[in-house]
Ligand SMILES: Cc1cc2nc3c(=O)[nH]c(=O)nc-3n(C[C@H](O)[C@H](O)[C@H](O)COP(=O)(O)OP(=O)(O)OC[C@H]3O[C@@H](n4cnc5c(N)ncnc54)[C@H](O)[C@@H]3O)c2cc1C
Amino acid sequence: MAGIGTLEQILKLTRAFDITVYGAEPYPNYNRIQLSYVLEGSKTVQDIIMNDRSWYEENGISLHTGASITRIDTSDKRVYTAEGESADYDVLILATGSKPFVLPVPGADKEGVIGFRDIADCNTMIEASKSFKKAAVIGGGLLGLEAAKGLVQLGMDTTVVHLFDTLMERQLDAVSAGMLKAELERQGIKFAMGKKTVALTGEDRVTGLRFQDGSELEADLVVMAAGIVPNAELAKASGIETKRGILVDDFLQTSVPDVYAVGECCEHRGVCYGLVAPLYEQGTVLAKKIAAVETAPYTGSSVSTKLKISGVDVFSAGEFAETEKHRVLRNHDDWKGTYKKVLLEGNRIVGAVLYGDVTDSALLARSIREGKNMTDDLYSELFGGGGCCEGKAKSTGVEAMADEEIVCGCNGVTKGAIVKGIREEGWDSVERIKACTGATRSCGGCKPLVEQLLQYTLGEKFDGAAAKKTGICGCTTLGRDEIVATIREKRLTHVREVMHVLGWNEPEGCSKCRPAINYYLGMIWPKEHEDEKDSRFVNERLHGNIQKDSTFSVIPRMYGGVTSPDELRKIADVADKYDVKMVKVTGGQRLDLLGVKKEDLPAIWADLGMPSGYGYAKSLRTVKTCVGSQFCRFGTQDSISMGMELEHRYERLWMPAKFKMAVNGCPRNCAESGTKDIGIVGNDGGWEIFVGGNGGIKLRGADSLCKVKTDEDLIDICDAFIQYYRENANYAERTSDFVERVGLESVRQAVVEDKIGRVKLIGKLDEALDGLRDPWQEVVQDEEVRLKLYRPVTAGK
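Requested model, single chain only, the form predicted on its own:
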């Protein structure tokens, strides 16, 4: 987050640099604050990626994921990867982040003991939850509590083990910590407080924890969340000065010329920060330094913390534990679940804790930072007794915030940036501010403050309802249904036309709304609409799935998972001719050619002569089949023939999201119909059709929609369901979410019971299917497209 945040700032100031990014993980930059959402299943990995691969491509950045830098030659200004590749640099930014602190206790290296720092850790926990029941999280800080929340959501019996008697002892006092603990217990988390772990038990895999008092706790999974340490090994090994972190000056310069460090990996004036806001403050200074724009030095960050923990807003700043030197102002409301404490030294405000309601956080943070004295007016602002009762409106405190003060700590957005956008760009809603700045995009804890800034800046023009209304993205407050209705009513036919007529805030739209509008137009006007390539994601634009090393995968269509010796020979010849790095059998019964250079794609498609398998698109991916009655002694229906017929029928049809099908010849379900968008199971009397299954991160068993007796009825129901889904789902909404949102009975009424409506749906599907062509062969036959989209690209250029 710190490194790419700095690049975003640099790109706003200059385009003078050729930029190359190396990341050890196989993903573009993502929001680590939201890892707990991935863990609990409410968000996918894609949801928390902050800049997808198309952003890097559009900004001319060469991105290398899964590529660890292992050595820096600061004399020759060159970096080396673990794979033996190297690259020159003029300026180098180290943003290596931090690592989880692993307790040095016996058994810490056992299987089932992990940290909680990245997506791989999330995946490990998700997999463990499928096989094991008991989890322990060591650490009662923010990270540990979020990990515990996710594990509970996964169905694990989870206990937080904490060395101290209160949670978050570095931010909260005993009262607020107690309120938080009670709320988390209500959510299902157990606690073992005041416990010092001295060993992890078990043979190869962990089976439990042993504490200093001799007691033990059973656990099949142990998550170490007892803190973080700066990841400074690479810098240290390369001769760059380090202590706890990489030493930097007030302009983030390390001990080596032209090498900078930013974020959790660095140590500035003896402090290593583990919160997000300081990272963005550092990045702002560093970007200006590199872009040769005058800037004030970085002198450190405020220690105030505003967080949302398991849905609870918490704020802490300055001193929070009272002593004899403090005067304590306190308001504790058990009914509302709120707590407010302000500490004074004499009359000076030196610290505060808020729980449940953090409306006054900005006011308190500024008062503490500026060393303000408590006054009668300020007391009334914070604790009542004045305000409206005395004819004065309660202040939100935003008017007194400095322009450079951070509003969104997760994304480093200042008050000045938001106010400027409201005044000069006409931002009039939280969603629009979110789209333009990123504020509220992460934990959402700053949303009340952003609303207050809107109200304060717009004054009488402020429309509370409009400000809170959410659209399909920040470019508009209109939802999917409003957009689709207007397209039909006004017969709009182009993406730009839709955005113009509907008053889009951003004339060019964004990567979220442009593909959605393009899909809606194609769905509504299948004959008239001309597909707009520049409104598609890079994978659909190039008809290949871009990989972490910027190569592509090629998956030719194999109907029903059936192939032939001739097709296999073609694939083998292509793999040899183009030096394909790997040929992989997919879970969808196809062959995936991995590691293909972009410029080789058209030639490979020409040599294969096979249709696209759409393994990159929001379209039908596969129709998986079992052997069925053709060969299997248990088969009651010809699943292979039916699967091939369905795949031939629906291939190339654009959907709201990727779409998978499976056909089984008997209820043994070898083709796994229960986790497909449409799953079909043969029986002695015909077929049973299931819908809304998902085998991904958000696992969902498909619902039985109906039973049919003939192949013709089966195809009719599939036709109707697919068209109903195409017409009514939100863009990017999988059938698993769609069926849950609209309800299975609504689907059944429209697709099965309403026979007249079903005929109409089938008719519209036939219209959409008419005239679809294979995209690979279109590219092969179009030289202009080949030159425009598939020209060789040199890394870093």
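What I would like now is the form predicted in complex with the named molecule, since the data block earlier showed the form predicted on its own; can you produce it?
Below you will find a single chain and nothing else.
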């Protein structure tokens, strides 16, 4: 997070560098904070990717994922990967983060013992939950509790084992920790408090924990969440000074010239941080230093903590354990389940703990950071006239914040930046501020503060409802239906025109709205609209699927999964000639040529002479077929011929999202219709049509839409369903979500019952199908496009 956060800052200041990024994990940078959401299943890996591969491509950054740097030659200024690749540098930033601290106890290396640090750990936990029942999490801190909650959500019987008698003992006092424990027990987490783990038992795989007092706990999965260790070995082995972390000065410079370190891996003034807010503060200073822009030094960060478990509001900042030197202001309400404690040293506010109601967290965090004194006004603001949260109406306190104060600690966004945007750029909603600055994007803890800033800056003009209204992205508060209606009504034809007429906040739009508007325009005006390549994602712009090593995959179309010796020979020849790394049979019955260099794509397509299989696009992917009546002794319908006919008919048609079909010759359903957008099953009297299936992240069985007797009726219903979906779905909405959102009955009414409406839908689909051309052949024939899009990227150019 710190590395790419710094790069984003550098790119705002200068484009002078050729940038290369090496990351040991197989993904582009993602929001590690949100791993708990991936674990509990409320977000996917894709949801938490912060900059996808196209961002790197667009910024001329050469990204190498799954590539660990194992050696730095600081005299030659060169880094080496485990795989033997190397690259030279003028400036090197180390942002290697931390790793989980593994308790040095016998059995810690057994199968089933992991940390909670990355996507691989989440996947291990998710997999384990399918086969095993009992989990233990060692560590009752922030990370351990989030891991435990995720495991409970996955159905595991989970116990948090903690060395101390109270949870989060470095942030909470005994009272708030007790309230937290009671709430988490209510949510299904078990606790073994005051237990020192001395061994992990089992043969190859862990089966339990043994404690110092002789007692034991059964567990088939053990998550170590007992702290983190900065990843400083690489730097140390390369002659860079380290202690606990990589030693840096106030400009993030290490002991070696031109080598900097940022994030959890570094140690600044004796402190290694383990939260994101400091990393962004460090990154801002480092970016300016590298871009040769004047900057104040980094002098350290004041941190506060928030737990991301739903139903649990906890906040802690500064000192929390009272001693003789403290004066204590406290309000504990067992009825409301709230607790507020503020510690003073003399009159100065030095720490606070909130439980149950954290609305004052920003005010308190700021007061502690600035070393403010308690005053009568502040006291009544915090404690009111009576119990917790009662008393006089509160001022939000944002007016007192200095401009350079950080509002969103996760993304390093200041009050000044937000207020300036509200005043000068017309930002009028949380969504818009999120899109323009990143504030609220990560843990979401600053959302109330952002709303307060909107209210404070806009005064009477502030419209609370509009501020919360969610548009298709942060550039607008308008939803899909309003946009589509205006495009029709005002006959808008270009992406920029739509953004201009509808008063987009960002004149250039963003990667979320531009492809969506481009799709809506093409859907509404199939004949007039000229596809806007700049508004497409990199895969659709380049007509290939970008892979983790920045090579591409090539999937030629094989109608109905049927091929011929001639086609196979062509594919084999191409694979040899262009040194294709792997030829793989896909789940959709096609052949995938993997590891193709971008600059080879046009020549491969020319040599293949086969149409694009659109394996990269929001369009028809495959029509999977079973053997059917042509060969199968159970087959009642000719599924292969029907599949091929449908694939010929809908190929290249732009859809809101990727679209998969299957055709089966009988109800044995060998081609798996139940998980397709349209699944067709042959029977004695004709066909049954299923819609809205999905076999991906969100598994959903398709619903039976209707039965038809003839092939013509089958194609009519497919036509009508596809067009109905094209016209009414949100961009990027799969049919599984669409059918659930609008309801199967509405779909049936529009596609099956309303015969006149059906004819209209088919007519509009025919218009859309008319004149679609193969993109690969267009590229082969257009030299200008080839030169523009398929030249190799040189980083920074």
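Think of the rigid core as the biggest set of C-alphas that the two forms share within 1.5 Å after superposition. Note that this is a predicted model, so its numbers are computed, not measured. Numbering follows the first chain given and starts at 1.
Student: Verify the C-alpha shift of K195 between the two forms: is it 2 Å or more after superposing the core?
Tutor: For K195, whose C-alpha is compared between the two forms after core superposition, the shift is 2 Å or more.
Student: After the core is matched up, is the C-alpha of D173 off by 2 Å or more between the two forms?
Tutor: Yes, its C-alpha moves 2 Å or more.
Student: Superpose the two forms on their rigid core, then report whether the C-alpha of F537 is displaced by 2 angstroms or more between the two forms.
Tutor: After core superposition, the C-alpha of F537 moves less than 2 Å between the two forms.
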